[in-house]
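In structure tokens, one chain follows: the form predicted on its own.
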Amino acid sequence: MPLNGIIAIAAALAIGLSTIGPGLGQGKAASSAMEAMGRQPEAAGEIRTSLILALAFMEALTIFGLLIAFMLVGNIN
């Protein structure tokens, strides 16, 4: 397989898995903070601003990913 290829899977690869743990996270963050909100409403406004930070954290996980993607593809001639 040329060189190319290998790297281009790479980029695929390095896409397809810095997606799949930050997204599934995703979904049960806000699963929990909607249940947690549901059962104390008094608190919605600090489980909401928690929230809201754990969900910037993964997704920077996701974009380091999409960044190492990009310098990939640039080593394609």
Given for the second form:
Amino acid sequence: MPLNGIIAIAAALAIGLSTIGPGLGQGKAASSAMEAMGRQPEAAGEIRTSLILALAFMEALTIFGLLIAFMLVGNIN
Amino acid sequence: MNKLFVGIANAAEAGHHAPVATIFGIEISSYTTSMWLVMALLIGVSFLATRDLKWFASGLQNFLELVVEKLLNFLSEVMGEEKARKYFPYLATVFIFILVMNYCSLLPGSGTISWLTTPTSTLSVTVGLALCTFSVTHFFGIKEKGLSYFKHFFQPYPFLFPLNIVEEIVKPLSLSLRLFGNIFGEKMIGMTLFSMIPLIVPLPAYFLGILFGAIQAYVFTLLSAIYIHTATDGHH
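Mind giving me the form predicted together with the partner chain, seeing as the form predicted on its own was just shown?
Let us now look at the entire complex, which starts with that chain.
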């Protein structure tokens, strides 16, 4: 059934596209945090806490995409 | 729209077993029984550790004291020593509870034994936890500041009121979806890899599961602490 194929492609696009933005953002955040840690090792603990917080907010976007993908896959019959 | 909800229900119930038991017409799912197991474990360990308290702690008591101290230090960094002590019971309970629930997926037989599964891999449990944080935040806010707590909905400008309301509603939504998505996704990856190649190959996924289980419990507690901190923060 062609509709199932379209839903499958939509699911793949939902998770595939939604990883690109957060992936780039997380890479940028992590690289900056590591630079900061290298420059100021004594502030590493604080930087790590805010880094994980920032990563969690970006991660949420990917998770929304993953959820949409799961919902679409659940519609395939 | 209706199909959407059917889809999310299917996704959330994928791998869901038939109800384990029925008590007074209420169906008890495997998620509930797993949560009972976690509760019994936590209560039992705490009871054993605190039954015979000593000034110079050793063994189990020592370990639990270490856990409590580390959690208190971490919360003090976020919201200050005084507040951390005040809201410690709720936040520490949430952290330990979520951590042990996430690690349920590492138990042998989890997912195949009918009454044992990962409770946080269903949306119902994570939404319940997020609603706990939501109500606790506003309760503490009103308790701390009285009616002037509602002023922050009209700041910085009164016409931003709808946006502030949306923000408050999005908080528990993203909190629950983040936890659910991570744990459920982790479980799915493990199951998929296992069904393809049962030996060795799923191992990295399980190591990642250990890491993500801890990080998600950490993030949930951190965000709850920050929400409570901002809700009870005085304007001075």
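Residue numbers count along the first chain shown, from 1. So that the term is clear: the rigid core is the largest set of C-alpha atoms that superpose within 1.5 Å between two forms. What you see is a predicted model, and the numbers here were worked out from it, not measured in a lab.
S32: CA moves less than 2 Å between these two forms after rigid-core fitting.
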